[in-house]
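Read the single chain below, which is given as structure tokens and is the form predicted alone.
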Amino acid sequence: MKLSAFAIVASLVVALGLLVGPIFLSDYGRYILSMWIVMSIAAIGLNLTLGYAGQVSLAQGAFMGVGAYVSALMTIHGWPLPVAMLTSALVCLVLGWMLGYPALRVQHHYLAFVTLAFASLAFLIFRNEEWITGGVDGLANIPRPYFLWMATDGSLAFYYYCLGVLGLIALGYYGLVRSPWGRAFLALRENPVRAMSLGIDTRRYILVAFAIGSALGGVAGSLFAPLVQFVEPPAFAVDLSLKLLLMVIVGGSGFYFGPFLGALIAVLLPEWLRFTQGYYLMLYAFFVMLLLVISPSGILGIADKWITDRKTRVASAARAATASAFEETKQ
């Protein structure tokens, strides 16, 4: 389905706001927006795995951790961030491909347990293998990159660097989900048996979904490391994977803009509710539970249902008018 004129205009307005708005924000405001970008990239990867291929994964936070540690180690030793980012993506791509093999034998909550075990294993490696990860002390003094020989040490410059990466990933993401591969992912999610009967190699597409989603988690981690300039094991515990899963579900699993909206809510809403002091997490949890009761398909699911119902009413009215005109001509 082609984007409507309203969606195009809204996208342009949002893009303009992302370009101009941060100029007037404080360093902390730019940090929050940069964190939204990082989480959006990771959520895009999980949306490919969950929303399009229908595979439940609780390992996306672990892939972010792998990407963060690989990027941190390389940049600390003098490698440029783009090279470290590409390496992080390739490492996570291979790990995601390997993790995808259990998905060929187990499904749904069984697969969630398999990926949860991988996330727990990754956390133990981050914490205990001090010779490479620094253990509980973590890795500090992670440098920020140069772009066209310009330093991005400032919050605004690094925000634009992250925004550029998000723009490239968003374009690739759009092309993928609108391609035959994206339609094959949807067929796999809706009915794997029917997809197989249509000649779709379900094994290959499951592996590809895990691999690409994991690689995007690695890219997000490689941006997270220079953003906070310090990585430690608790940042990549299992609750990060659960938080990313929540972003995809709340925004709208299987919708293109779902990860962006879900990450926006997960990152910004707790900040907006901080005026309630100790109650903001309770209010945030209540909002999420209420939303999922009203619309299990997320916020964009509500909009999609409204648009579908409106089109149905318009089509019904058109059919009724046509039938009435036909009856009049018969008389």
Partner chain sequence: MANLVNLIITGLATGAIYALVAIGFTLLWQTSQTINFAQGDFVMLPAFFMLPMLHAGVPYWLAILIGVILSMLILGYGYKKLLVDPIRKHGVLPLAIAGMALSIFMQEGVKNYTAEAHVFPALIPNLDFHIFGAVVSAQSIAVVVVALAVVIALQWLLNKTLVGHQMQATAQNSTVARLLGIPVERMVLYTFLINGALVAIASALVSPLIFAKFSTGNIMGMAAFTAAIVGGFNQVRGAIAGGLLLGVVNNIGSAYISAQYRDAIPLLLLILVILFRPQGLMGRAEERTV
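Can you give me the structure for the form predicted in complex with the partner chain, which would complement the form predicted alone we have just seen?
Keep in mind that what follows is only the chain, not its partners or any molecules around it.
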């Protein structure tokens, strides 16, 4: 009970910090925080696909790219961002559904490479189809959205716009992982054969997991475009997909807060380690390998284990106390 009270207080403090903190930050600080929001949304999507449903995807960066291009093209042509965002989500939903089909046939590393191949193909299309994507020159002058009648050109206003989207998604994500679908995803990850024998339509849920995860990648991309106000192919090369995967793993795949934490580390680390100049990615990669040796379920996995151990210790101490009290009454 005590622990959940602690969790509530901690979440309130974080929420308050996210609401009030950016007022005191520089434009660059707000930009970094907005980037954290964008990456969190993409990582939430991947956490659904990988962390909950257990399907490896190295294509999340490509979906972010699709979302960013769709949103950039539409908003440049005068469409409002929410419409562009829904369109991005829908396009990525369909693409993600189709990418799920290979997952019905193959698992693990095969799937990792198929999705990697998809991400590489997407990059080639972004680069080569100049008539729509602008090729290597990219698309510039992407407008910031309006919220009702207010323009969000300033860094603070746009940050709140992103935060609002994240809030909605975090609510939906919370509901989803507790819904029958979320349970079905877990069953799929833990033991697909048993899930099937319990009457769960594993085929459908694999496709659903891919589709929803990818759609969130599209939403993240559609915020990325107005945030950076410029999209170009290298931003969505294969290493973005890799980085997103590492975010989910580092934070703790299959944990609700995993993607938030993983994205925070990935976005802040380059800032903290700026003094190391080119070496920060090396250090990050080294840290990931070390983490995988210690705890394959990420940082939250370590925390989870610590809490469980503590609970077990407390419970066994209580059991021992009652047992000795019982012995005493017998005598």
